[in-house]
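Single chain ahead, by itself, as structure tokens, in the form predicted alone.
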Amino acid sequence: MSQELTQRLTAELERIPLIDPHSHINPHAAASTTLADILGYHYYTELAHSAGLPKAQIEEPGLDPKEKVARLVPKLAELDNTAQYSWLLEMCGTFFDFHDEHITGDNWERLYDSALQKMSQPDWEEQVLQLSGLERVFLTNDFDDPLEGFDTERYVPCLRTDDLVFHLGKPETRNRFQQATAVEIKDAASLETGIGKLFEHFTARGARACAISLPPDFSPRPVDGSVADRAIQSLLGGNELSSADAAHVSCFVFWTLAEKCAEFNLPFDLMIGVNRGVYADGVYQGQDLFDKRTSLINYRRLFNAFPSVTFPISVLAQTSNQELVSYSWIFPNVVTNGHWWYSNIPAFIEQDCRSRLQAVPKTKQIGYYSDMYKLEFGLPKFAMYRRILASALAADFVIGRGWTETRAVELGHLVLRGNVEQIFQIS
């Protein structure tokens, strides 16, 4: 394959302004303030911990940001083979004019000071967005987020519903729900009414999706109102729910969310397959893993019941990608969505990207999202994906099928941006 061809396609893809359809950005503090915000990203803390750095040294209460970086830097030499380390160097080169081949005990303080100087500039957030080519970034908003004090055109709200589906049994969740909706949960009908008010609040402020992260064994189904009432009454009585009643409540809430997505014309992002707390002693956000018992067959009833709802699907395990491709191949309302978490390394992205491009209608693929917590990570993550996408377009379409470069770039544009605009109704 021609390296020059791939480089030309990459250059064209880099011209495309991006909409990031899933992140964990705090819109009130989107960019980093010190290098510790970057090295504190869970990818680096969990890898450093895996390589032997004690958790207590990473998560010591009140730890000074510079001291945290000083503790993490010695472990970077053991991580320099990873994709995550390449992201770090790419960020440091682009944002902080740091072009050394490695971050070491001899140069990290110079890097830290340079980063601090740049991040202290009042327009740092704007600089990051421009250098990254990002126009809009989707958020992950708690259901009781007031959605105030930020530009909802730039930072697009998204209703995250994990707590409602899986933690309604906690009094604090119900209290938050009542404060957000002015509805006290008394039965299934009042719960449904309150959920409707959440959708009214979010859509009035520009929300473009509802989203949830789901465990491997969850199997959504409709629940009769009387069955839901009985389970909710038990919950309100302070009783420990049986596994059956807990499932009734979760499924009732989830199914109601799907009904509201249909009513309010919102896509329902499903991130499927995370098993929480597998490594109980792991660092923050470094405890969860995928589970190969995950199967989309659990969602067949949902996909059949809501043909008008678009379901952008992310799977945590690369081994689940073929199943996702097959479901998107068959179901009109199932869309492939990004390369999530443990699948977000080049070797897995390449295989998954190529299989989707070869098998799924081109209008049903959301190529990538950053999943980032700080704005700086959009640049290296999307750059990684664009290089892989350009390579796939070169090998499989320009060389493999005789497409023109213009046609290949048009496909790349659709996957990178066009489908995001269409599926999430971004004008």
Contents of the next structure:
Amino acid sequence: MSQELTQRLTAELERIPLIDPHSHINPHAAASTTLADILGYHYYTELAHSAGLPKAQIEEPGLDPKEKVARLVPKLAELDNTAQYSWLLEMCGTFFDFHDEHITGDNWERLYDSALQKMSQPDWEEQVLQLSGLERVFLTNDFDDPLEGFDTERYVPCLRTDDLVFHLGKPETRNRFQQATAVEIKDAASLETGIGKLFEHFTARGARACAISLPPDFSPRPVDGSVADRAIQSLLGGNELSSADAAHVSCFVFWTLAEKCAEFNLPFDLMIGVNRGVYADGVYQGQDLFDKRTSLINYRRLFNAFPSVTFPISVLAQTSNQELVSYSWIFPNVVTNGHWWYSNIPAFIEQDCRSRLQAVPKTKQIGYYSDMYKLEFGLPKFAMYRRILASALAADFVIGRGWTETRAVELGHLVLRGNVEQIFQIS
Amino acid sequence: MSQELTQRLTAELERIPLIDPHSHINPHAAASTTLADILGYHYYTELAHSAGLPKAQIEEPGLDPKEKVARLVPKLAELDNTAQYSWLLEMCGTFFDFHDEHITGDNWERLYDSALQKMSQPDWEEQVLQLSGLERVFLTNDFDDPLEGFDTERYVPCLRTDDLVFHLGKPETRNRFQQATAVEIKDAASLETGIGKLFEHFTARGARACAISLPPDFSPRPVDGSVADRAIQSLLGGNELSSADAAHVSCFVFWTLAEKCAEFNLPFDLMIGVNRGVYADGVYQGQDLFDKRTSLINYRRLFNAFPSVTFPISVLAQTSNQELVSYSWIFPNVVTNGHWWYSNIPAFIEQDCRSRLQAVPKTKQIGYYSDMYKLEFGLPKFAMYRRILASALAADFVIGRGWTETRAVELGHLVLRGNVEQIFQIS
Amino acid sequence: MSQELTQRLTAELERIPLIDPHSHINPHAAASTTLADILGYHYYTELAHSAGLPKAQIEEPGLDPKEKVARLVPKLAELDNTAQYSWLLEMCGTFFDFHDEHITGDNWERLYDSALQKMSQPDWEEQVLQLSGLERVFLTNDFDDPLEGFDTERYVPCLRTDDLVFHLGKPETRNRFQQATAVEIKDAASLETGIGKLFEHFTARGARACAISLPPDFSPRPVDGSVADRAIQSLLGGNELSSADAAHVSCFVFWTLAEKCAEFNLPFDLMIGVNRGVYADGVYQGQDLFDKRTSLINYRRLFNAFPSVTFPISVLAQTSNQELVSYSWIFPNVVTNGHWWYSNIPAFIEQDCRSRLQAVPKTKQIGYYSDMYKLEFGLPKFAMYRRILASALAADFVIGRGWTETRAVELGHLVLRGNVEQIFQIS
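Show the other one: the form predicted together with a further copy of the same chain, since we just had the form predicted alone.
Let's see the whole complex now, leading with the same chain.
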């Protein structure tokens, strides 16, 4: 009974057109052109590498897409247990009419070719959006992205700020900043002026969020202007910054971003907990890990200082979920946001989804985002989440609390879509 | 089958009269007088505030109870997913014959009035206890509580010591101490003498526990008398204490409390992990959060030093549950105690309850306490726990290990009631 | 349906002969000789002590085995909820035809005597292996174990190195080292030479792994030879080492072990997170606990520095499981290994098992090891794990992803046995 109930709820949730509030889609090349775009996703390359495929084989310069797939396919047998592999099969089934139980040395060429045929159709991007039920997709734009040449209604700009906060020490970053803003960084004041110009540009082009990923030990705080000035001088002087000065610069920029979010009325997506480059010899985008010893208490001053800024928070460590639930339960400006990266597998989503539904006001939960690089991944990722959401709604609300199915679906709608519209002010 | 089994076990557990081993009940006004006493519980005010209701509207001085409810009710629609809201409906159903699916702008006045009528009955307190199956309720008494004017058999005194350990720097605390003990704090020795007098007073009035809540970074240790003397001198001199001296005073008082617990044969309830005032502009009692980076290893010296003192331990972070299970599994004087605050929702209780039942001697588990401020909350909170307990007994013991239902209920009885009697020496 | 499916999968998994990749078996006395060998396992003595049985009664010198059992049995009633007690009943049922619901003061002597009769049979060890489906069992050998007088095909040697890394300051350890290697430790070079001799000895006798347990705060790093020399000089001088020097020595030895694992092509089992002697007055082997504030980020340099060494990792804290999953997902040389000690109860195994199956390449998961001291424990421990594994395979793979039962059993086979053969190079 419970299984049929879950299926009914899933079916209802599938009818809701989606707004994906976080992705890495390139709006100029949103869909894949070959199966290599799909199998080249770091989830597959890193798992194949982890299972023993040498990095050099995966990342050989000038590698032909078909040859890349040919090299990855034999390793899939060792990954076929993973949730990521199940996404692959779901994509191949829905998009390419591929219904074999496995992708193997015997059948991959057929799959490759039928995928190529589909992807070559001029409306492939439209087809993917249609089949996936995706209406809009948020982007992750570099701060110097011109945001031109694409439909910003469909692909919603989002100002990504990691480079500004953590890499201002690189001359390249400062050059890009000057190009983008026509402001030369001389001190704290000019830096703030330039950041303001970025916000003007992004909001004029329809940006709906500012976003950043943060390491586990980051702890935002305001930085006195004169302290920031001195640290920036040192940075401009080309010096290797002391760790104290580097922290001053990062905190100054971060705090300024929060101020601009308040001024420009933008939510500030915080993705908390990633250590970059932990596995230095890992494949592209497969080098980052984390230290679970982090706490949202680090953000205490921030949340208190900016009551008018909404902070959609993603946590990398599943052990951070209860803090996220509790901080969202108390702070009006903290909302839960999706199931990020290493926490984005059913065993973790199930627990995290249930506790959020049980303890955070329902208007303060952004259920899911795809985090995808290519458009095809929206389908299986949202499908995975929807099944888990439906299962939680069935067990805890319809069965556990006697809710009608209609009411449970309404809650699902809010978490899947309604809150995205509300929080990011999508008309 | 499993669902019916759980229902049968729940029904059996419902027949067990309860002793609630921790609450914040005021024995002079135990039950609510209007619905505002219920909706004014911080679980509702903080969630409503988190969902957007301004604090000023909730905490307006002199606010009429009915008006307060009128302001909170519209926000309930945004919280109706929470476990807390389900408690509210369960109370309204059982106590006030209110069986609507929602509490809304259209029906709340009817509810308010019928609640008022019930609560105005002279035996309302008795009715609540009766309907809730509550026999006795532990209190949380300030150290200077005269403990007079109420039935200490029904409302069991408990010496709460946060003020002594963490706020002795406030002249007000020391004045209250002197009033209560007739001892003026001059040094470590007089402080200890006074604390002894508090224990005499409390145990003479039937106190069954000493209790305290502790921040995540607290680490108890003995403090040399001369070190304590110097720190106390500094404190008496009205100085802002250095953090080292503040820690000396806190640790000295805490260690003295443990010594007195040994001397007076009282369990020492430790509620570990709360950071006070994290959200400074939060509503009353809705400002506290936590840092999950804490460990019971901080209590290593304490548990070793006081083998004769039983420490019922509550942890705020769900990620601390396994440590609690493991420390209780090894240390004879450590017992598990309830599901506290941010861990008191089904998704967390289920996991914590199961692991405790699987790994801690069954005589060392205090299943649940209400933590309530008003008597009506005992009913839905214990009901929530009982359903989860029954479900764990069904799955892991009756189905998983072939136990008879009778035996499973006996285990449930022990955890719900028997251990409370044994550990707190309730005759 | 799901329950019957799980039973079918369990039955299939039961047909797989086991290789137990970690135990503390004494190959010269692998099986028990009386029930006291079983009830004397620290899981029972520590739980009985935790429930109130004085240590002095359990560890009285010269205590007769039967008297020891007589003292422990009355406490079992307080532990009969634990997973550990269920192991006991399962052993008594399968091995000794004991099918009473409880072990009590009334029936234990009968059980003791029938166990004694069985255990006295000359082929008892063979019977246990046969009934348990155990083909081979890995040992935990002291570095100076001669590894003689037993069948190293059946009982696979494993070089345990805690003493070398953490107790080289003890003259006794150095004496044992000199005896075993014919090398006197004079400096870093001679220490390394001696360690090389240990590896030669162990691999010549069929060792398949090097292993160590590590405290939560250990963080391996290479140590410069001259720094190591100075620290070793200080150690040889009989000085109490500074904590810095102690860390230098530990890290030097540890790093040298990793180098030798690379040279000798041995996996290096890391068992991460135990604090020794936390409860100083606990029973034998019942004194250790943990601090959950640890992270695999501490092993970042190690994993990067030794790409050719496989590190099967066990974590003591369940809150470390997601890190283990994520590090195994990314690092080719990190594999998940079993469910260790305080995490070895169903409530934790279930979660950890599911997340590993969903996110780590299937060839990189060692499902389970017994950690047993006496051979009889393999049966109930592996049985517990197999049931949980079957349940996860049923829910997440057969039902959740439409796998055939055959395919699910193949995954189970890999995790239970295939990967042990592959990773430890068992022919």
